[in-house]
Structures are given as C-alpha cells and as structure tokens.
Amino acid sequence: MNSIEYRNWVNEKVNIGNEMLYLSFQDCQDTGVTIDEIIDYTERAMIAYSKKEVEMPAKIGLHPQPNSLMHAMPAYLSKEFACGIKWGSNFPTNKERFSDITPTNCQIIYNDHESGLPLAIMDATWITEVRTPAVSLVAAKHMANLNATTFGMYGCGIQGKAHIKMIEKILPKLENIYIYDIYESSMDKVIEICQPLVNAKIIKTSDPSEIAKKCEVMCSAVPIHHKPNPFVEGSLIGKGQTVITCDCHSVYTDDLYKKADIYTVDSIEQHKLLEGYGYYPWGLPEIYAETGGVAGGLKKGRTSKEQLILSNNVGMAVEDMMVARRIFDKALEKGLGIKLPLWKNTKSIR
C-alpha cells in the first residue's frame, strides 16, 4: 500500500491526533515478531542507511552517572513510512546500587511521517535486545568464517545472552561458545538460561585471553566506558579470526584494530561523532566501508580464510525504527496495547 493508504489503516485503528497507543516490553514480545524477522528488518535498515536511502543523523547523549550514557536516537525510512525517536540508556551500576533493576532502558516515540502527530509510545528494551544482536549477526553473516566450530562472547549482560541464544542462526556448525565476564554469577545465568536453547556447548573461562586464542569468531557487549580501559591484548588476535564489537573498542587494545584487514563501522557520521566525545582516544583506524554496505553490496565482504576482520556497531536508529514498525502494525493487527487519549485544545492551534 501506498503512503496515504497506510495512514488510512492505521486511522481506522488508532484515531491519529485524538489518541495514541501505548505498548509495553510484553506487548512487543506477543505482537510474535520473529528472531528470524529481527534478523532481516536490520538488515534491510543497515543496508538502505549506507544506501543514503534514509534520515538519520547521529545520535546524541547524556552521561547523568560515570560511564553511563543517555542517547537520541532518531531516524525515517521513507519507503517504510517509519519515523520516530528512541531514547535509550544503559547504567551499567543499576544492578549494584538498585536491587537488580537492569541496566539497559529504552522507549521509542513512534510518529505519523505525514503529519508528525503520535502514533505510539513504545517500550524498546525488547526491541534493543534483539536487533542489537542482529547486528552482529549481520556482520557474521557477511564477514565470518560460516563454517566456525568456536564463537567467543564477551559480556554476559543482555546483550550477551541475547547473542547467544541467536548466533546459530548464522553459524549453525558452532560446537562450542567460550564466554567471559567478570561476574561469575552472570555466566552461571548464560549456561542456565541459554544452554537449553543452543547446540554448542558453552563453556566458562576465567581468563578473557582465552576466548582471543580458541575462538574464530567473538562478539563482545559490555558497558561503554567514556575513556576505554582494554583487557584483552590484541596480540592475541590475528589471521582469519572476525572480531564483531558492540561497545566501541573497550575490549581489546589498539593495535587490533590497527593492523586488521578489514574494519567496519554501522555508521561513519556516527563513529567519527564518538571519536570527537573521547571514546578512540589512539583515533579511529582506516574504515574500509559501513557494514551495511558490505551487507548490500557496494564493497566485499571477507573474500579469503585468511583475512582478520573487525566489525564496529554501536546500534542506529534506522534498526528501531524498522522493526517498531512491524511491532507497530502487528499490534494493530492484534489489538494489543492500551490506547492512551491525546488532549487537544483546537483554540490554541494557529
């Protein structure tokens, strides 16, 4: 359907600038959007962002507490009719200082493109957990050995959970997952939680030098510090090895991303924007192309067994919005959420 007839559905639905409708973690979860879904929808944005197919400018934030980050994230897709803002946070010390509360939360303001009025206010912590993965996954897809038998995670948070219980989709030969994390407990719950999910064995380590050595693939999703203190030496880390990060280069040292074959970033504007907050105090290496366009594309992926690529994302808009439309329209198709009035005063308009 074209842009005006979407509109009109969605009017039938959700009476557009009289109310709004409200969707919580739950609700986006039983809208049944897929994993496999998930996957596509981010790609499908990672590829028309470096297609200059969207709007989407760089995301800014807030830092209320040491190494936390408050971000902006909005973004349209014209050709989805996609349009809104995702506000996002992650305090890393939630866990210690609030009883568990999670250190990760998001929501999005999901908008009407054709008039700016509010569609929705959606919760987008389900939403994050699962496309943040896809982009790594998305990375895999196009830059990792596919036939890996090994695949570290570092981090075993959300995210890191998230990527676990995913990255069989891409590497489905995956025999064993190493996984680190300076909480114990927090690996403890990985192995609870996602063994019964996966094939591959999961396996604790003790020391994050081991998944650098064992693994041919290996993700990492800890907290963003604003100055980066790397644990793993990149020495470590060589030749036909891919390294997928989602937390700038907080984990392993300088000389990695230096000496790697291919680098990618989600976003130029969006890495060079960080690099002006402080967060590559030794500077950003040479960027080969954007994953999305190594994901569409308009440069190669990995083209030999022995090339070590290094894959840089730290999340866009354009990924939240795509799939908030497809929770927004399945919600709709499903009568999930609770619509919320919205007090309009026409005297005042001019």
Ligand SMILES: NC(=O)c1ccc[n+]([C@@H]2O[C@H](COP(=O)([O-])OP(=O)(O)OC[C@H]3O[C@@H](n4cnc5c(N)ncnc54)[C@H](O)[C@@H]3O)[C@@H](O)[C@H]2O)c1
Contents of the next structure:
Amino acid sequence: MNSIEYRNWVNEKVNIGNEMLYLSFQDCQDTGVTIDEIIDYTERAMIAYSKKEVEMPAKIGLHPQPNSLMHAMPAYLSKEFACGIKWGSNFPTNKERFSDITPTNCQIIYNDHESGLPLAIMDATWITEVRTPAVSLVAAKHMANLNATTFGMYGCGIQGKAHIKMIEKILPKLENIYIYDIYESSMDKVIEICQPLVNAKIIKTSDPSEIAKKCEVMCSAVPIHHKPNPFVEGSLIGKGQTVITCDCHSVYTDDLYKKADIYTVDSIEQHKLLEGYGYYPWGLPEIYAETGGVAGGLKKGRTSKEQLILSNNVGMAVEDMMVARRIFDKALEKGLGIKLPLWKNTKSIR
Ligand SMILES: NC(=O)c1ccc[n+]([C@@H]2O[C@H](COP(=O)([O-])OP(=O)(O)OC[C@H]3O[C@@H](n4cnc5c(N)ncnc54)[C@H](O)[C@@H]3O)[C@@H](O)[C@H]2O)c1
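Could the form predicted together with the named molecule be shown next, to go alongside the form predicted alone?
Time for the whole complex; same chain goes first.
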C-alpha cells in the first residue's frame, strides 16, 4: 500500500478531519499486538533512527515537581507513514501522594502525515511499558553474552516487572534473576506476578552490590534524579558483563562508564541535550555508537566475551510512533476505541 492508498484505507474507518479515534490503555492491549512484534518494531525504529531515515528532534521537557519529568517526543517515520507526538511523564512520588496513580503516564497524538490532521489520541502508557524493555532486549541481543545464566534488575516498578517478563525472549538460558528495590514489598510483588511467567528463579537481594557481583547481564529502571546519587560501585563490575540502563546514570558510579570497552546510547543528540540539562554531572562518557547503529550493523556489537559493555537508552519517540502505527491499524481492523468529533462537525465555526 502506498501512502495515499493507506490514507484511503484509514479514511474508510475514521472520517479524517471530521473525527478521530480515542484509544484507552485497555484498547491498546486489546489490539493483540504481541510482545514479539513490539520487540521487532522497536528494533526497526532504533535502526531507522541511527540510519537517519526518520525525523525526530531531541525531546524537550518540563519538571513541575522535584525529580519529575514531562517529555514532548515528536517523531515521523516516512516509510511507515507514522507521525505524531508522545507526551510522557514520570512523577516518582505519585504513589505516595495520590494512591493508585502510577508514576509513568503517557499519551500520543497520532497524526495523518498527508494532512497533519489528528487520527487518534491514544494512551501510551502500555506502549511505553513494553517498548522500553524491548529497547533493553535489542541492546542485549547485540551486546550481551546470549548464553548468560544470570540476570539482575535494579528497580521493581512497572519497568522492572516488564523487563523480567520479557528478558527470556533474548536470554533463554537464564537460571537466576536477581532483583533489588528499596522496598521489599515491591520485590515480593515482582515474584508474585513474574515468577509464574518465567523459567528462571527470581531471587530477592537486600544489598544492591550483589547484582553487580553476580550477574552477567543487568538492567536498571529506578527514578532518575536531576542530580544522580549512584549506589553501586563501578569497581564491582568488570570484564564480560553487560550493563543496560533506562534511567541514565542513576545506579552506578561514574568510573564504570569511563572504563567500559563499549558505551552506546540510543540517540547521541538526545544524550548531549540531557548533558546540557545537568543529568551527567561527571560528563558524558565517550560514545562508541548508537544502540540502533549496532543493531543495524553500522558498528560491531560484542566481539569478545571479555568486553565490558554499557548501553544507556533513555527512550525515543520513533519507537513509540512505530508501535503506535501498529496499534492504530489493529484498532481500526477490530473496531476498537471511541470516535470523537472534530471541529469540522461544528458548522457554526466554519
Ligand atoms: N528509557 C526509557 O525509555 C524509559 C521509559 C519509561 C521509564 N523510564 C524510567 O525508568 C524508571 C522507572 O520507571 P517505572 O515506570 O518503572 O517507575 P516505578 O516507580 O514504577 O518503578 C521505580 C522503582 O524503583 C524503586 N526505587 C526507587 N529508588 C530506588 C533505589 N535507589 N534503588 C532501587 N530501587 C529503587 C521504586 O521503589 C520503584 O519500585 C524511571 O526513571 C523512568 O523515568 C525510562
């Protein structure tokens, strides 16, 4: 289908310019887009970004509460006819301040790339929940020892759970998954929810150093503080280990980044912007490549079992928009969501 044929197909289901679709968290899940598809689309988006096939300015943000963030994330993938913006937030104290409200909440305005008109407003909390571990999995696929038997997870919130649920897709030989969180109840919850879904044994740790010492591959998703306060000594981690973060430099001391054989980031431009905001008070480490560049073969990933590799990915709008296109299409096919009227229906305005 070319761009106009695709637009006509969409227009048969949503009358572009007169209405748009609203898709809730549940609608997005009900589309049936699978985790394998999410991993595949995410990897394609990362590669397209690093091959400069997309338009994606670095995200800009607001910080209304201490250590909170709200990011505006636009992206256009011409080959996918996918275009829109995610408005994503993380307010780490939401749970304490407002019961039952999760810290991470996101919406996407999804647009028709031919006319700019809105096609949908969709909840993007689920998209964010699954495409973020997908990025870590893509990093692991190209840079970790795929025979690893030990995996560690710092942070047992939404992302911690999602990473653990998905990690065996890439590391199928895992025997032990070590977890650490400042709240024991969060670790218990991970075991309750995730243990029935994975083969490896999930083991709680009370000392964050244990993961660094024991795990071949480790991921982290703890709150990002404007001034990082690392709690794991880089000296504990060395040759052969793979460290993947979705929380900037929140967990490990800076020496780890400086001694790594390979350090990748999802978007060099975005990380330079974050450095300007003060997120890397010790300076950005030397960047070997973009993670999508490694996935796309522009640069080699792991070439020896001995390499210490770090991959730091803060999330990109291209990943959201690539997945949003699939969710939107499937929602149209299945008749999901609620149609909302647009201004053209209001004759008095025209
Ligand atoms: N890279 C990306 O694309 C991306 C996407 C979504 C979220 N994130 C980031 O991932 C992080 C986690 O997001 P989430 O939605 O899972 O939040 P969450 O609040 O659900 O989970 C965070 C967990 O970290 C725990 N924690 C807090 N301080 C800790 C510490 N010092 N050591 C260990 N655990 C600690 C909390 O108790 C909580 O269980 C945030 O920083 C968020 O901004 C990144």
